[in-house]
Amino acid sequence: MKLIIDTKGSDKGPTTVVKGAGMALEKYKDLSLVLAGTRAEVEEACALNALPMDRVEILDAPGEITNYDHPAEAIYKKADSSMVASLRALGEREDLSGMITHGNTGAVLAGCVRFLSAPERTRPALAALLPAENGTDTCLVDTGATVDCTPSMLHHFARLGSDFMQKAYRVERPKIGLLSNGAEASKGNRLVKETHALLEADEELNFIGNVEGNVALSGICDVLVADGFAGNQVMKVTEGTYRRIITEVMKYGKKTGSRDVLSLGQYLIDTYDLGSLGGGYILGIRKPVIKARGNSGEKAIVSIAGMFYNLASHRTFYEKN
């Protein structure tokens, strides 16, 4: 397994990204990495964190695409950026299995269209796997890549999510739910109602109907379809709720000195701390790209490496393309 990591774009800086890369190399002994960024900066971080340089290649790319750049323009104008260099390398090099980036989401999507477009796919989508109550994962798609959607886009996202869960995670005939403010087919705004009709008419999808937010992560569906604006809010409100509960449990455990409560808190962190669990899959492209949250720490790199290994252990969605 060889992955390329864009070391820029993280809120915590390249040193944190490189530290996480070192932790991933320590955990996965057959893993090797290409680190894209300013060579001197990456070399210094590698030395600081004692990375095994026989398993590390540095791709010198001193430019950076920021969150203030126009996504599509930046992909073309900032050819020396670490993101563009990483995407180009992933598209051209057969030895690279996938890419990790913390960078500008819109730019990542634009870059994927430019360098990694897959036949039969018209628009990439950003999907997140969120832990469900029944012990499975729910694929939420889209989580922010496209905030203004048409019904045909959501239909396309449903197909991407279904294909992904079936091929990459071996879910037989994934159940598709459409995020709405009511379970009845008559509920929802115009977008939801028109999308509902498209999904219901598609006999290849296992569409179960509208799904309300209070049961969205109960395990009722394997794929939850939403426009990028609503999907992003679901993910962030869920993340904030998890964080609040974990904080309160840990505070109570420390206050009472209860090892059982502290143990429960650690379990909740390991299971529900989305900042450490990984990132979002970009679907509809030729090779896997995982978008890490901008504020995630070094543990997220280790988790994302594990996500790639999970994909590699199956006959994956990306190989189909």
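Residue numbers count along the first chain shown, from 1. Only the largest set of C-alpha atoms that superpose within 1.5 Å between the two forms is called the rigid core. The structure presented is a predicted model; accordingly, all values stated were derived computationally and were not measured. First, how it differs from the form predicted together with a further copy of the same chain.
With the core held fixed, S263 shows a CA shift of 2 Å or greater between these two forms.
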The other form holds:
Number of protein chains: 2
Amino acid sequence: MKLIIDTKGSDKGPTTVVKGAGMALEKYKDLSLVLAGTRAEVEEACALNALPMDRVEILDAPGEITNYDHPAEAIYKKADSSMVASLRALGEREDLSGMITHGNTGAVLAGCVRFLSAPERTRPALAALLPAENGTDTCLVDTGATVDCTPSMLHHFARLGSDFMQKAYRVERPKIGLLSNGAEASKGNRLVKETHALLEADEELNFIGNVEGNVALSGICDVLVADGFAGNQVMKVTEGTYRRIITEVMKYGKKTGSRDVLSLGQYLIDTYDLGSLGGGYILGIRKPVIKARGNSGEKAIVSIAGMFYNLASHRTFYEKN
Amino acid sequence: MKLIIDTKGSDKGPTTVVKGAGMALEKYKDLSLVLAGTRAEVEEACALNALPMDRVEILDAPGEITNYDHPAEAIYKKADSSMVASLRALGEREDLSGMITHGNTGAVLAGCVRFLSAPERTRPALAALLPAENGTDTCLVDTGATVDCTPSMLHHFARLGSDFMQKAYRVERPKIGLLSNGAEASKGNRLVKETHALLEADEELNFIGNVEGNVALSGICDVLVADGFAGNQVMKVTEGTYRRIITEVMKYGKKTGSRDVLSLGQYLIDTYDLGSLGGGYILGIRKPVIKARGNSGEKAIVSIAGMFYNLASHRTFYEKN
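Next up, can you give the form predicted together with a further copy of the same chain of this protein, since the form predicted alone came first?
Full complex below, order starting with the chain above.
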């Protein structure tokens, strides 16, 4: 397994990304990596973290796409950026199985369209696999890549999510839920009502109807379809609420000095810290790209490497695309 | 203080509503109530729960507006419904300070427009006061009354929320946040971007910019402005996540038998159970109406009575409107 990592674009800087890369190499002995970035910077970080250099290749790409750049423009103008270099390499090189980037989401999406478009050239979506209450995973699509959607885009997201959960996670007939403000078919904004009709008419989808926010991650559906604006709220509100309650638990533990409470807190941190859960899958492209959160730490790289190993064990998904 | 309660429309039936009414009368000794509903049914429930009938008036209204009725139509056609009777009474009778209903949200809104419109006849909004992480309250507006919004509607929601927090909760220069998928002004869907410009240009508002879902209830703003679809997600996802973590805490407590964990669980239930927090304020009308959740229990009535006492101590809000 060889992955390419765009070392720029993380809020924590390339050193943290390279440190995470080292941890992933430590954990997965058959993994090798291409690290794209400013050569001197990457080399220094590799030395600092004692990376096994026989399993590391450095792709010199000193340019950087920031969050202030216009996504589509940057992809065309910043050819020397680590993001463009990585996407181009992934598109061209057969030895690369996937890519990890922390960078500007819009630019990653635009770059995926340019270098990794599926034959149908449909718009890619950014999906997250979130742990559901019943122990399954819920694929939320879209989580923020496209914030102004049409019903046919949401229909496309439903198909991407259904295909992904079938092929990459071996869920038979994935249950598709449509995020709404009420469970009845009559509930929703115009977008949701029109999408409801499209999903219901699509016989290839196992559409279960509208799903409300309070049960969105109960496990009621395998794929939760939402426009990127509302989907982003589901993901971030969940994350903020976890963080808030976990903070309360740890405070209570420290105040009372109770070991039971503190170990509960640690269990909750391990289970519910979405920040360490890795990144978002870009769906609708030829080869897998995983977008790590800009503020994620080195552990996220290890989780994401694990996500690639999981994908690799069910190869059919990206091969078909 | 005299309030009118629409005893129909609760998922738990009029008996639960009347039981809650009795608990509120027990707690607030200067409270008196008008209970609208089917006379025989209400009388029976009053007897069953031993309500002090010298402080209770029954308004016979045997009709009912259900969640299957078309909101605006029902308000005009079901004149004998407990909801219409209550709204009409609140609009006409000077002795009534406010109303509580569990019924069809759309119908309540339509009824408010018909019987309680402010002179400007603007569209009312459904706001919720949610406890924020820093100990303040955040007024989320809209929580689901209007799911297809224009920028000028969101601007109006911002003004309603700002006015409410100032007049009813004595917050000076309430900080107004706009729910978005990124903190930067450039982030958001079309609706949010256009609203951002309107809020920024309004010098009477203390607009602090975009607020992301993960900090929406941190206390960063006093008023969180959102279209009813996204606002509904913020409220319900928060509620679902609380419920999920609290369930985990209680399970862990039972498994380990730890008293500390169980008492932490009880503390979290008391603090974070949004279901018992009462109801949503309808803003932009002449007199206060509070919409209880359809599935809330008897305790919600007591909480809502408390909300009216709080409003009464800062009378300026609804008097002005």
